[in-house]
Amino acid sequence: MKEVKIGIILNGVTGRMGTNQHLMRSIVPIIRQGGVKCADGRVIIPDPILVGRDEEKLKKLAALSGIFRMTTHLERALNERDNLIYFDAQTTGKRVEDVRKAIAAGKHIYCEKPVAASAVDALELYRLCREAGLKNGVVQDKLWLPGMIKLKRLIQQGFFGEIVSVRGEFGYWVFEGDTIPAQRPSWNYRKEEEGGIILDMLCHWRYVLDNLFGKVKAVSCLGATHIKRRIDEKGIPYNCTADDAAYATFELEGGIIAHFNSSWVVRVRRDDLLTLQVDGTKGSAVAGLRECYTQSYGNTPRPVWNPDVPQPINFFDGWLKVPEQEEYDNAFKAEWELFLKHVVNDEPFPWTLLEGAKGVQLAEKGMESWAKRAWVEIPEIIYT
């Protein structure tokens, strides 16, 4: 069994997503499990270097993770030949410039979404990678969530018959920061810093819809800034300039209609922070991050509208929980392992920066729809 050590530049790793999902729940567990096994018998051993602007934060993170290669100078990491992969988990506004540097240094690229603040920039990064012969990918983590995998299996098994609609509810109350600390960073609420829920979440809904239900053909989107003023990390009040809620309807290939409510100004009374209800001619399902419940045609109740009497049907009784039929790993870790095998062993990895550009395109079209108060078509991105 041959071990293949591969250097990975983790830029922006001191941020919330970089620390939690990519370092502590992905790269560190991969190292501790002894690497990633390839089909040819080789084992990939990640050798990460932590990159950030704050040396003290890096030192604390090194002590937490057991990874002591670190630097506050990105160029130093890019100049090391053994660092073959560049990963970016910085804020959206900083991503494009540093990804360009990494491409120029000949590194394979893997990065968080949104890939960029504009589809033009996102597509350029893909073009630069293609021209340089570099492998590339974008984080599309929700495809590996247990709830989404269970939905996909139901679709593959023909459970739904003809799917007619998808309804997504995402979000939770993000506190303003005055009496209770906010759960999200303040840049999320500043348009000038590439904040906003449309840019953030429509990138997610693009790959979920494209991969599970059908390509997105058109969008009608209304955004809103419901909370006008928040408190930043230093306790200073600031005006919110970015949208904190989005109400979007999508037309998909095959006639499926999807609607997603995305909000950081909503209190949760549902199974999870994200739920998808899929309705079909033969059955329906409701999936959260981990669980999925189904109701077949034969198990569907026959309600009659009568508001003058208490509702005689408990509508939750007619749903069955999908059992655990396979093992589920952390969604971010699962995609990391696939990307590492793609780089080292050329195994398939369709979630390229082109797919990331499609997500940014949908966000842009959502914002265009909001501005025009009209449906907007989604043209196919063709790259040759």
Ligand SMILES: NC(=O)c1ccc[n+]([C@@H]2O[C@H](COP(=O)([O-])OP(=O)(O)OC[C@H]3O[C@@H](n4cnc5c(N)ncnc54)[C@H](O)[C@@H]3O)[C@@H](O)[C@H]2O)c1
Given for the second form:
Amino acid sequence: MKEVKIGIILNGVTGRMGTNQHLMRSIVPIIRQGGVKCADGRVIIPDPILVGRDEEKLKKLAALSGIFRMTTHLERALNERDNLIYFDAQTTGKRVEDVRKAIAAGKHIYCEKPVAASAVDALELYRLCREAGLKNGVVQDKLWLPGMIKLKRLIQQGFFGEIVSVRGEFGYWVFEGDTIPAQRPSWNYRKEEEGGIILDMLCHWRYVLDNLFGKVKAVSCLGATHIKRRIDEKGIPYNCTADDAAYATFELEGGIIAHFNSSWVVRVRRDDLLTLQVDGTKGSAVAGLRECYTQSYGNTPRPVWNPDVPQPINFFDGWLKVPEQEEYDNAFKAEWELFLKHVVNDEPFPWTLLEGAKGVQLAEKGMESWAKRAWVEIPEIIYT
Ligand SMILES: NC(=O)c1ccc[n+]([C@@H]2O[C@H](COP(=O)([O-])OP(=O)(O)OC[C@H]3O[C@@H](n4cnc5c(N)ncnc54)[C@H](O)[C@@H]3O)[C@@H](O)[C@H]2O)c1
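Switch from the form predicted alone, shown above, to the form predicted in complex with the named molecule and output its structure.
Zooming out: every chain and molecule, the one shown earlier first.
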């Protein structure tokens, strides 16, 4: 069995996503499991280098992960020939500049979403990669969540009949930071630092809708900044300049109507932090991050409106849990493995920066819709 060692630059690895999802739950487990096996039998062994601005944080992360290659100078990592992949999980606003540097240094590119703050910039990065003959990809983790995989299987099996609508509920209460510490970084609430829930979440909804239900054709979106002041990481109050909730409706190819509420100002009384309800002529399903519940036509209750008596039907009783029919890995790790096999063995990887640019496009169009208080069409991005 031939082992292929591949240097991976992990920039922004000290952040929330970089540390938890990409380093500790993807790259480290891949190393510990002995690498990723390609279709041709070769085994890819990641050789990461941690890149960040703060040496102390990098050292702590090295102790935690057992990965001791590190630098505070991105250029040094880029200059090393064996570092073939550049990965970026920095704050969104920092991404374009450093991805450009990595492309100029001839590295294959993999990065977090949103790829950029504008579709023009995101598409430019894709074009640069294509012209330089570099492999490229964007994180589209929700596609590998067990709940979403279960939904996909139901669609493939024709469970729903004709799908008519998709309702997404995403969100939870993000504390303001005065009494209870905030669970998200403060830049998320500052427009000038590419924060905002529309840019953050519509990127996700684009690939979920495009891949599972049909291409997004038009959007109507209303954003809001419900909480005006929060407390930052240093305990200093700041004004929130970015949207913290988005109420968006999408028209899909084939006539499906999707509506997603995304909010950091909502309390959860549903199965999970993200739930997707899919209604079809033959059946419905509600998926969370891991679980999925179905109700077929034959099990559909027949409610009659009468507020004068207590509700006789327990609606939750009419749903069946989809069993675990497959093994599910961490969603980020699953995509990392596919990207590594794409780079080393040219195995298929359709989740390119072009797909990332489509996500940014939907977010931009959502913001345009909000500003104009109007429906906005989503033109197909054609790359030639
Ligand atoms: N795929 C997903 O589900 C998902 C979820 C959350 C966030 N994200 C994306 O991941 C990226 C990182 O988000 P996060 O929540 O980990 O953020 P974070 O603030 O926790 O981490 C940001 C990282 O960027 C680095 N950085 C570089 N320059 C910086 C600067 N000038 N100011 C602040 N940080 C700077 C930080 O050192 C840190 O490593 C964002 O683009 C975000 O949109 C993706």
